[in-house]
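Form predicted alone, single chain, as structure tokens, below.
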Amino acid sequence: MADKYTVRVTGKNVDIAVGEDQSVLDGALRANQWLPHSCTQGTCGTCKLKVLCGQVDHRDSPEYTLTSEERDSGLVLACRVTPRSDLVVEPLGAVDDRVPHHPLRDHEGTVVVLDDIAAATRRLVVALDEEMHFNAGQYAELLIPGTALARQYSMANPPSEARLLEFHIKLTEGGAATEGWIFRSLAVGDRISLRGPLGQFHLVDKVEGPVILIGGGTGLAPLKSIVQHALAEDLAPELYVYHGGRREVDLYDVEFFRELDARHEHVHYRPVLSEQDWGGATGMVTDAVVADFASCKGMSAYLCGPPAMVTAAVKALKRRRMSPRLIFKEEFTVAPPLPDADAAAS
């Protein structure tokens, strides 16, 4: 049995047991002790901690996320680092975001839906053996069979559907998870392993002002979860949903959102295409938002998609006077290259 060490996080009054082959973040989340994190694959740096006491193994922490100077100063990536002794660590961000969280757990399930829904995009629905409780907007890690790899995909279903998880998955050329598995051999009826929930992108509490949700490609997935949850719990007075794609074949769930738009006076759906003239909005999705609102003061926003789109959306919303503290974002980053030079997953 692997050794376990005690990790004390400053700001928390508990000791967390973490195995020698387990990341500090994994140990904390399984103990339902929340720590700031986002990508869980070492690419974003959100989970950085400072080691105040003890020895660690940085494992495969990327140099571009955690420089040698940062390592020398005691900084680590909680999602990568494993303990080599008892530790005392200090998060760089707050350890209590005043949001109810759910412990990280391992799950098994059966594939019940695997459909092509847009260009090189599939809807995967997994019926879990046991419920996974999560906050609207969070994600899970799917474990790639026959490997030690896991890849992250946001839940598109609302938290009320805790046994039936929906994922939207875009094909990545050479991707270990997509080209190598989900688009190659995965089939309805297959068993699948995953773990979750993860991430700090979510809508939990009631908000006073209108909410703008901007998704690029499969960045629509967590927004779909958030919209359904917000409607069920009456969390927002207005919901403006923007979905950006290059061409019409890139859009999906159009009828689903149009039906919500027609049924709910406070839901407004607008798909936007950047490379095709059609009957709807054209140009960059962020340009459509700027054109629709003279001011976004008092509003909040949820942004999800490629980093370039998220960055452009943040700038556009700030120009329209939205408070930066009310802009929440989830960037879809590419997984780090594999040691054997196989391509990264989605």
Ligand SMILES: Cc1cc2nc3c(=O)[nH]c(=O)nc-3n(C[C@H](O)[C@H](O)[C@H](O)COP(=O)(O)OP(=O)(O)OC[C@H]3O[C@@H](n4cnc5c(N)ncnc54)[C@H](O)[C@@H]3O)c2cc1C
Second form
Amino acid sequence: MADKYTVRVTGKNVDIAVGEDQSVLDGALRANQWLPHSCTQGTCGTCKLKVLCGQVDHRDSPEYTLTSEERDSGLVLACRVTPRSDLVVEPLGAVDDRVPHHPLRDHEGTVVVLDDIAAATRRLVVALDEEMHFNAGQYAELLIPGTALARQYSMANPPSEARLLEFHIKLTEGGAATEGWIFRSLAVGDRISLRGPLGQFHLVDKVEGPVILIGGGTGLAPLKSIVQHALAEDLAPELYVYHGGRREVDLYDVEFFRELDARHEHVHYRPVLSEQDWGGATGMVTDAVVADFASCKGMSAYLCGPPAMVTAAVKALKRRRMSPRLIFKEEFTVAPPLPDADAAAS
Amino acid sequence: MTITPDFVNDITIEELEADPYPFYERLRKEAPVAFVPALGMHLVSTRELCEQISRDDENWPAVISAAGGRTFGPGALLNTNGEEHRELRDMVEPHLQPTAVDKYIDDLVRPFARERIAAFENDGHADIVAAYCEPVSVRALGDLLGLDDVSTDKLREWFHKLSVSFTNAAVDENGEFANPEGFRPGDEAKAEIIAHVDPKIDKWITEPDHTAISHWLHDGMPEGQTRSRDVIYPNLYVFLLGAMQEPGHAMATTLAGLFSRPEQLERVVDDPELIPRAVAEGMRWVAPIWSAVVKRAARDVTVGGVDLPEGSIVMLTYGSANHDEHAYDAPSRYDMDRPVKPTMTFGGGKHACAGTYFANAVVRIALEELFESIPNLERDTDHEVDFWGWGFRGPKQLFVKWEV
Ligand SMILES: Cc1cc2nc3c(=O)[nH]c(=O)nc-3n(C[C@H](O)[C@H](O)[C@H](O)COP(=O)(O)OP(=O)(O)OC[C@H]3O[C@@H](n4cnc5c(N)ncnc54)[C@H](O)[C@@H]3O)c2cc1C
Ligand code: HEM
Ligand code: FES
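I would like to compare: after the form predicted alone, may I see the structure of the form predicted together with the named molecule?
Shown next: the complete complex, the earlier chain at its head.
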């Protein structure tokens, strides 16, 4: 990184050095200065900042996340924007500094497990050269070799295993990371580059009420980390894990969760299938939750998976009077199309 | 004097109370400064002119409407100017400064809001105005003032009675009140207020405490002296009317607005940080103090092309200014995503609302608590949304329901 600019965040008394080709978010998190963010791919809008002074390059900030009106009024996406001068910026939302945050770092590791665990789903385990500390529920970005692209994958291992990261990865047809790499050429023994930790979907502090965790497909990954962490640290009085899939072949880690359910009085595991009659629950996973709870008052929820499932789950939990403040979400949104891919298509 | 168009001659207060918007839309277009015989004064209806006059306290000192003066008596903040007004502001402002409000507001509002919600949250339906908006609004201010021994329902009764008197504005052709009986409720309320507060004042004189009224009595007075009751009461009525009523109006109006935009309601429920934006748009959409501020021309003036002689009385209609087509696209539509533009909701100039920060905080906390406990709140479509009022405006009732 040739030139570095200085970025000052109002309310934080430090100057953050950010390179010419680096995002403001990346610079801040590496300097251990927490800024709100959720997807680091420009799709969620959580990372909006107001630039109070200085010049920026929005780079590939999508118009649907940051409208031209917002750009005109000085807003930027921290995860996309790069400085063109020294900057003073102000986060739009409250900056949650109550939970500990771990600085963002580049890591290298070796693939030690790459297994097919369900239909079009793989478990990838990476042995890191150095520890990566993170909060249960966070994700990392895997760099696709030979490209400038990165994709987000949530850690499924508990934070106590800081050198052995487990990921659950679902195949996306035509996908650069999945079909093009992880499901094609990647093999045990390969070296992998990644950066992390990222995101604000996490369980850190002890909670008073029961916790409902709903995962769709590989949305189970961060929930597996959270459940293990909550058990190890005794963070929650009850844990209800729902895993939604279409057919039985979509489920994985069934034995792992069944065993937790059998061993711990306060862990409850319910897989739900939407397109197959079987011995277990059927229908939409969110409908199963609504049927199981007359009221969710005082409870909290962790929802992860495809955006449509997360939206449906939020609705269902509000119907059962769960406070929106206690509903935490991680949406597996798709990375925006590359600008040059657009150009190629037209 | 200009010629008064027929539609202005024919308007009645009842029509305005039911729905003032069509009349004012025409006024803004055809007669932004219009003499209305039924009121005996000029109405100013555009945002630009309301703003200009409210800021120009030299040419436009504040007075109180005749009905307002009849209700509050002389010496209220609303109809004092210059040094005397400054002193009254100094009396009421300490408790309402943002730094002061931030210190006490959560403890003042949250526990009571939660208690109210707990009383009806398992019913699955409510008239949210009577069950929640008005009680939270009056309890917060009542406790701040030192009227913690007055029941919530009594405080609600007082502001309703003062409100109908304050807006009993109709005059006959001689300029006399057309409906003198209409002041009776306000007179009853005042008699009760004095009977209750007089002994409390006796006590505060010798035993000052942290309450606002106690401070009004003592602050800035020479050792051994307290402010006269003649100063305290008219200003206490200002608080017991508008300041009691309007945060409740703002809450209910914002809910009604959000019900008209379910996707915006959902976003606000999911992200309570959007509540202040939703409330600001609610109060733009239907300004709680719709048409109550009155000014007097200190000299001969021309406004909006109309020549007015010294002494002319004009009423600034903030509810109309907030619907000015030149400032707001589709003004009658609630839309919290519209570009943020200053409104006239809290007035302007030296007489601008002294309780802006306090009121916004009360409304915000009340809605935070409501959405936190009942995130599945929806409008009960068996009932119409029933907005009422011209001087002060808000839903009289707002029926809501939720799954239990
Ligand atoms: C915070 C976060 C955490 C994530 N964690 C995980 C995880 O733990 N496990 C996991 O499997 N995935 C996870 N994802 C998703 C993951 O990051 C990738 O988006 C996904 O694996 C696809 O990447 P790809 O490069 O293979 O496909 P891409 O190259 O990004 O997509 C290929 C093409 O298919 C289109 N496309 C892809 N999916 C869809 C769709 N659903 N609907 C419409 N068009 C589509 C795209 O527009 C694109 O043109 C996470 C995403 C985020 C934001
Ligand atoms: C949402 C609620 C409220 C709204 C919309 C509102 C609006 C207004 C408006 C429009 C005025 C007249 C301004 C002018 O003359 O231009 C006013 C005056 C005033 N308001 Fe409010 N108000 C609200 C709540 C409150 C509260 C809670 C308090 C006190 C705690 C308060 C105290 C006052 C006082 C003292 C005045 C008189 C100011 C003066 O004449 O100097 N208001 N308000
Ligand atoms: S848009 Fe930047 S973190 Fe999601």
